[in-house]
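First, one chain by itself in structure tokens, the form predicted on its own.
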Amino acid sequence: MNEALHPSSLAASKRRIPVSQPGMADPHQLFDDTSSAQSRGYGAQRAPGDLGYPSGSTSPQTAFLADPVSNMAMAYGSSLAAQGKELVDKNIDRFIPVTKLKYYFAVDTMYVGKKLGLLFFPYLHQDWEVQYQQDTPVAPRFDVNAPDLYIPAMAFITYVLVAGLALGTQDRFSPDLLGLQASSALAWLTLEVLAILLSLYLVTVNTDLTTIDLVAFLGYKYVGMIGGVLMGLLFGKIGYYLVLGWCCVSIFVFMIRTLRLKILAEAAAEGVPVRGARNQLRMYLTMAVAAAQPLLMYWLTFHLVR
């Protein structure tokens, strides 16, 4: 009894911990620790690889109908795209002939300098005789004959800016002024055109000449105007005039030789007497075509050199 009352073993007893049972709490904790009991019951519910997410079942019926849908949807949405395209491509073409255009802008830097050549130099070229491929004229770039328009629209904006110049000098230079140039420029082009179509007509002439064709040779007098003013800022009138008269003389061989073979070869085709009066009237057509680019070419330009 006294080893059993012995202070050291009293001692031993009051530090010895009692050992908590499965579901006591510990009576030295304040709150419960729940933490566990949470972490076990949400990670029953997580499958594994989610995302800490509950995993959403579909159910075969749901996939069997949503990817119809979604197919229909998207085969309606490229039908509408594909009929409005084709839609949009006849409206353009049936007042922008697109496709047409294409290849009056099929060139490159070697046709440009061969044509410049050519307009400025037309007495030293002998084949003036268009190439065609299974009946269809070849592109320009391959041709120096054919026509294009690459040409005659960037002469027209170089005269314009040519002429703000040329007007900026003289101390005369308004955006009024230069768009009423820009603007009458445009306006001779536009008559030139409705009087050889009217004229062509009047005359019955079966040709290929289209009115495409006609832009640009009537607008390959733009490049003589363009060289007839620089040298008048640079020279004066003397070499105005100079430069100008031998672009005149030029353009004036250069529409000669090319409209010949569009009207008077369709001519000799169908048989007609080369002096016979219908061909008489064709000869006279081409020769005033020819004569009329350098009077507007000095009446476009006089103005500007003083």
Contents of the next structure:
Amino acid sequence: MNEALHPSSLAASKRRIPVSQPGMADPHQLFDDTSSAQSRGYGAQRAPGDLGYPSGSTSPQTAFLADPVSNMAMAYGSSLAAQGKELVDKNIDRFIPVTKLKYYFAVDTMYVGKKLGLLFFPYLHQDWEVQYQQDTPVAPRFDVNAPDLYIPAMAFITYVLVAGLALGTQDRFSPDLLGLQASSALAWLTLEVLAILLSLYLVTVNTDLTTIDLVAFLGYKYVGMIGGVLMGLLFGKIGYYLVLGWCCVSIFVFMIRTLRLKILAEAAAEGVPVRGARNQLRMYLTMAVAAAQPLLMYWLTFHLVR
Amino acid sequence: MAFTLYSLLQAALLCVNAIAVLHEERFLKNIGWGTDQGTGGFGEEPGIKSQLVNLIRSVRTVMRLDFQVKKKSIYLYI
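Output the form predicted together with the partner chain next; the form predicted on its own has already been displayed.
Below: every chain and molecule of the assembly, starting with the one above.
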């Protein structure tokens, strides 16, 4: 019966013959293919090629089709995988709000360009309100004022790389230092977010500033940090201090103008100085958050520029 | 620059522990932060102090209920 299969196998250039009879359970069939092909004789000249890819492209298919046990195992494994995928998909939405995250990454090139310009030069921008569309904020693609997570994420990664570059030019580089930089920056970010959330809770601010929004706003300072370090690499300490000073002031103004709309009451956002202890406290909070940005920008970069 | 995420976790654990071991009678009442002295009714302005008092009380309550979580986190830390 196996002899009858030879011509069909010979017709296909790389096919191997199924070794076991149907009904014989042989879990090691895949690995016996090459030896059986050699033992049949005509596989000898193809054996080197066959040994090159032990689980070759067509042999598992023929092997699976022939062996019911492997067939069953494959079906069981694929059903397990599908179940696992379902479970992950169901549960991932509990921990990380994936659909909400998609909003923050809906950016395009023009938005990124305009936002970067705004981060470096926020003095001429007049209208800082985020446009709404039927009670939901408009995606960042359509409104420059909307927060996004693309720029902070890219800026963070670039910051780690630029830190590695800076350390490398000073012969202080080692791979674990990269991880240390990244971890340190992330830890400061987490600490900032927690501190701001705590103070927002204490001051009982009714704001629609979500945690992800906050992470996005706090991540914008990495752009200034990158600029400062790169200038510091090119032009030494003078360049570093100049550009860092400029970026610090810009981020300060940017944060104040952005957070004022979110934290302070509507009346105060129009520019009218509203009296009252509550609004004063909120103003102090905004100023404190904005003032912490330049401090952290300096703290996270000064050791990189010598 | 040894400020890592792990040290942040450690600091958070120690802070929670510190809040948990504040003694109600001997300490908080003496500085007027007791739980029965905090909320003065449903006014408009809770104020920072009453928010803090509420926060401390809720952290302590969560700690009392969630012993398993606390034990596991302490084991991980050690």
